[in-house]
Amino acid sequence: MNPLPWMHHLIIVPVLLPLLVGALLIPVNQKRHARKFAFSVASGALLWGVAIALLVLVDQEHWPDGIGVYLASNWTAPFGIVLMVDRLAALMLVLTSTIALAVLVFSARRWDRVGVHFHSLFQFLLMGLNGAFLTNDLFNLFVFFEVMLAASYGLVLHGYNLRRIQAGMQYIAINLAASLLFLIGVSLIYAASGTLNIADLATRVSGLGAQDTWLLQIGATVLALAFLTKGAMWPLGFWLPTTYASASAPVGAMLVLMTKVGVYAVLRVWLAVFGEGSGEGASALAGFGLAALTVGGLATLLFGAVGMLSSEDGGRMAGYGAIISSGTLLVVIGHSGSAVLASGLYYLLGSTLAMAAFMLLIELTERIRPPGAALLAITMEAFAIEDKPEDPVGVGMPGTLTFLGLSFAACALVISGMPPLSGFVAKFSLFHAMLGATQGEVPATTWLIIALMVLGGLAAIIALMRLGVRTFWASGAVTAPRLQFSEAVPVGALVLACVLLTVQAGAVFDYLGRTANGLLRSTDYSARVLGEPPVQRAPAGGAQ
């Protein structure tokens, strides 16, 4: 089934909302701020939208093998600029646009007044989001994740104290060392192959000489250090802990989805160009740094694990959940497979989500005071310079506490794995996708994987509910904080949609595995992508 000729343009819309909005936006006076969130929060339900009916489009693939293809200014690939939806784009678009929306909501009434261009900055951020997704091209892909790290800076210093800025500047500094790597590294490959292309590059792999295979090996590696640099794998992620605990709630969750893009470029490139499937004669450089991939994930997971145990800060905390999430899926990626790699993808879904909304969840959890508290933080916030909000005034919602504990207590099951939620779902699939997938006995480095997957839930369950005996109970008689409905509903949203990942993993699953076949036959996608022909101009005078 074809889609009508305006479903088409639908591809190129999570770019070029997202950029026009924010655009606009820049001269509106920051006083307007109910004018700037109607905005911005017309543009995020709008993405969410497409979003949606890009995804139902592929799957019902309403373009050849689920996959749609945009020429940019009619020129074919790999000479001209290509934009790609298939299952796995439209997936993290959705996820996207859905944290995003929530994350809008939570600000309206505090932290988008704070410092100047919130809303356009984090429409500029979308814009680099969704296009790192949707692009085809490792040139674009350098220049999407410029975009979104040029808006994340300032995001990350928005609302600035000491330790922000200090964060926020270390965070600058590995992300502008990461982009020169980036450079590098594409420059490599385009001269060891000739092109930049995506699915160009998988089908020419099998083509190149010795010299010029070994440059391309180079090349992929310095390309893998920039992607695992903004992917958080040990020890590339040192920086993000900190950045984390720093950063305003909606920022860290916004972070969270940040460290899934690299991981994401990661997964892209290296199925296509590298994998089983990656074309004719590819057999030489099939599987090219999957074993890499597998042991960095490893170490990322013990580092993850072990960083979870010695953080009291609940944004440390989420750094280090961050870390063990990233280090799952790189052994996912490096394990191979598509029931392995359809348990990922659930995992991802999963963990991005209940991450997201425990940033949020951080800010509303410390507002939980004792008696006497308030004289105490009065006298260590006069020797600290904050460009922060005032707490929410007004009448508390009835409830707060228990819509609390029990928002942090299904957080803290998906984050750690535990029954019954997504979490548990997820790494319960993954064991039995992995030692499935094995003949005969099973390797030790599979044993070894599930030890440390096992050892990071673990370590992520003592150290939340440590976090969460410390926050709500050993602190003894405390008032219930004054949350804005604005704030509870999103990360309520987050928590639900964590327990509908639940609910529909049957269907959620199909889905899955449908996207990880797809992404396992790379020279489909290979063809799909270089055999788009351009859009026939009608005659003059003629009929549309």
Given for the second form:
Amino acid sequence: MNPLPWMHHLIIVPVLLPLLVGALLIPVNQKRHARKFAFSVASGALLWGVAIALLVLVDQEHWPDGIGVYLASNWTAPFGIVLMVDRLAALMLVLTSTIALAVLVFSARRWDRVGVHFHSLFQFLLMGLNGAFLTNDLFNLFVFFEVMLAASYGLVLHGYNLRRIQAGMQYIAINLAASLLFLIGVSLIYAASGTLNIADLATRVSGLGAQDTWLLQIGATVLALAFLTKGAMWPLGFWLPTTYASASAPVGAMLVLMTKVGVYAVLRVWLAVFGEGSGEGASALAGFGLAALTVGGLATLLFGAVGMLSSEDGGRMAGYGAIISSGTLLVVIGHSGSAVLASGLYYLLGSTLAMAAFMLLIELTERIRPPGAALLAITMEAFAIEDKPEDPVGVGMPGTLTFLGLSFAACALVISGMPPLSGFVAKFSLFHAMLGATQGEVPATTWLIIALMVLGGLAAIIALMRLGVRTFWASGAVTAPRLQFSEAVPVGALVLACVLLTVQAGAVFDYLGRTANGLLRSTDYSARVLGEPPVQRAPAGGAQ
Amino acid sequence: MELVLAIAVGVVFGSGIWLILRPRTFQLITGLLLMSYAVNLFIFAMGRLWVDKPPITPTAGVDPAQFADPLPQGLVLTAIVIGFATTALYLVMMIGARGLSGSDHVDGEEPRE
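Switch from the form predicted on its own, shown above, to the form predicted in complex with the partner chain and output its structure.
Let us now look at the entire complex, which starts with that chain.
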């Protein structure tokens, strides 16, 4: 045998490790919280390390073109399933594992005990997410989506109450229907092109006959519907606010990531198959459906902004915030171009981190407000409900109100895109890139996009300010709530990550620029994936 | 043969869509099952329709046009397994919803008249 260098195997670790740990945790008795928690966090930390290592390896061009290819079972590319890590995938892995680690630590105090198998489900969710980011095969993508969704069904219901059941019912029904669309799309693409490998598909697009091209377009459209249901494009995203609002805080934070998977899948498939650089004579199909993505993204933005203004409780607000962020990203994908893409990815990083922090934070700030306030926010002042919040056990943390207030403000700034944090940098660079991309007259659509993005930000800041004022100033709470360090530290870390993103914006943008350039050169990508040689057996090994 | 299969898939899928728009959970899950059957048949058809053709080529040097495409069959198998598992999961949840809310309406409560 001529073994692969060990670094090569790092590519498959983000899939295998959560699978093994999740399976290992199933037989562990539910009462041994500490043990389960320790395993789960260790796995999360290790994943984080692996993701960082992959990021560094990819960015230092350890593999040619910054694309690492892993042939599962040593089958060459169009026949076997290929895992592939490039700069974008590595970035998403780092983002996922960062949020996952924070969420795991956060869940230690209460959430991992309110139901069974929290940690196993969580690990399977991670496996699905990581797999979806790494895979390069459409059907394999379906499988990882299903792994992710099946785990999320369990997690959405975690802490089983009537409200979660009602929301979960709709969530699962929608996603089962979307999975069927996914299958139809995948099989249509297979019927048209004879391949499921994304890189192989990209090379074949230009050579298809007229009839097959039609079939491919229909297939891609149906597939996009499935992705966009996850990515919550209007009108496919009605399930999202209710699900977010009813899910427990740690699960809500992970759901934020799951909407980004839908957007990621669209980005990955579209840039490879319908990008401008795919094949030589692919101009007939280049840019297919991008206009629809732009329009859909704009409608999503508007829907999110209106929803944000009309929602009273934090969870629902976070849901609409996620919709706004999806809308912005879809517009960015529709408005393709290297500089715009880099800014869009920066926006994705900042908004995902802030939204996850916000989901966790809501649970903590709810303790300031009297119970039931979320449902009765309008009539709260009139009724002056007074009820004792439950007393948390353990050591409290000093200065909780200061901490909560500052974190809330930071999240609100990032989500709405106000200076000085990363949300502002992202929006500013997006506008700059959009205006700079066109010479001379700026088209009306660009102005419309900019206007709607500003409007979305405005809606977000109004809604969040209202929530903040009601929570921190007008709640009448004299005693500060007690927080555990294990709850405060993850929120603080996520907020700090947003701040770091702002401080290190230059370095991050350099990286994202390289990412965007790599993504737009889809021929390199196909060549890398299809050209990856299998590991040669030693001659003595015998059978071929 | 193509026409018969296309009509069958269309009718089954259409019935499924009608059923998932109904308000009771039993209708919903029956609709989802019908839709997944239709999709499974559809995937089969996407490998083109063959009669009496073996799916696996024995050795090299054989005309591949004489053999059925094995890949959609593999895909269908995976899709069936996954669809079955997720539907079973949904069924469990429906029982839970029925127990907690006392209603088999998809909203978890009886509609107000």
